[in-house]
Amino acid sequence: MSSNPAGSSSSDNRPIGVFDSGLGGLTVLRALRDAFPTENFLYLGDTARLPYGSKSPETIRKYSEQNLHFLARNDVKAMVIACNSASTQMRDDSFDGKPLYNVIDPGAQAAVKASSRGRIGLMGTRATVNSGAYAEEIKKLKPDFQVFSQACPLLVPLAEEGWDADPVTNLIVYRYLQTLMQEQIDTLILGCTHYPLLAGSIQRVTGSSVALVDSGEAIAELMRNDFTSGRLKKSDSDNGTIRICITDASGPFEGLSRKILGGDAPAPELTNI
């Protein structure tokens, strides 16, 4: 790619990056992508390495690292780390010289706009919960805001099975929210990518009454500040385009991909990092 961006002076063509361990960052993708339908998407998916939530903060930022380093030699303009527990470990606003956006921000402030007693949720990996991410920020926000964590990890290879309706996915959620709802939350914080995948069995669980804050829709929010204040230039292209990057063959991700972004969504391609 061309590291000039294509268009006038005004406008900056070149694609958007996000990364995430595997599949899940696809539903930050679908929110930015609906949000900014004229913007290029470079997608990376480390599949080889995932999960993330497992492993030590140091892995996860060395991973990341190597993430957003693909990304920028693919000359993208901004980056988004479609990762919870990568965002835990990567909290600067820029890298390599780009905007970098992580969803612990966004989502934190999402949860805070959304929360009506000050009583906020949140699941999570392990990593994302333990990192104490969440709380750090709300609390910064709102001193007196309370925040009762959960960490999910079963629910994560559920929705890369693609098991959003089954009746198992629905009784592990209820196991895990159980804790949560005991303490009387008004809002829930979906602290991973995958989450959304599942939303109909967290709501099932939560109700109406509790909000239910996705990370794609809170950086989409973000972005859409920085394009009005001129720190992201906006693409003058009639439709945008998405580019599919994974680290290794998986066998569910090019169905799911098509089920999260729609039928249209291109085949991934197999990369090296």
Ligand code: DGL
Given for the second form:
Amino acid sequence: MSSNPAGSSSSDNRPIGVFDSGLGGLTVLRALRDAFPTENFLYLGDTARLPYGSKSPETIRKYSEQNLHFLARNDVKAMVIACNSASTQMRDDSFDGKPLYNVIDPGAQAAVKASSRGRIGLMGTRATVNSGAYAEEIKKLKPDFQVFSQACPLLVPLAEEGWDADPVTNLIVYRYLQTLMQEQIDTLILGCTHYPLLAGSIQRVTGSSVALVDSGEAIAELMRNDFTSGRLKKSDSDNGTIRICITDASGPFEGLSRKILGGDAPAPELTNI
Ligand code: DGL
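Switch from the form predicted alone to the form predicted together with this ligand and give that structure.
Following is the full complex, with the preceding chain placed first.
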């Protein structure tokens, strides 16, 4: 990394801050790191208060604001809400004067682009499904498209266990997706950043004719446009770095983090927010 943390006037070496309730947001971080390998990242997993998806909108909003303040205090240049449940409550495009990204808007845009027949399925936490945020955004873009939603509350713990393509997970995913498959969806939004960790089980049930939309890739596309337009300044580091902070260290975070980000993923630091 350059010795000047802010970089030159045309660059900015401060990290991009990313948060989720747990490790699901690491799927977004992975997509961002792969898209922008010279950027530095600070990740916050609020593992002490996971899950968010079963909590009220007010509580999710309060936790999300606290997480964003933590990132802002750590001098990030932009912030990414790598959690659908939190994104439903925070749709502004800036926080503390810095660019703010949520996963709903790029996810809805990517789904509309991917859909061949205008029949879009959404799987998510109860908070995400009950908010109606995806359906609202998709209707704004394509009023004639139909959105079919299914809350899948059992999937986050399975993802946190690392149980992709396990017979138990396959069966639960099959049961959750029955109604959506009967509606003959052509596209399925993975409306929880934990779900890409279960993509094997999910695609096994949908078959290859249903396009899966992953928030991580959708948000990387949006940020690429902002780097091009100058809304975000690039880092001039040779190699980007990753720092991971978590608010509780009891779970299997470290092993799964290495599985998601690769063997050189840093050990998580326990932090107070
Ligand atoms: N990763 C979060 C999301 O995208 C869900 C996990 C949770 O319920 O906290 O909604």
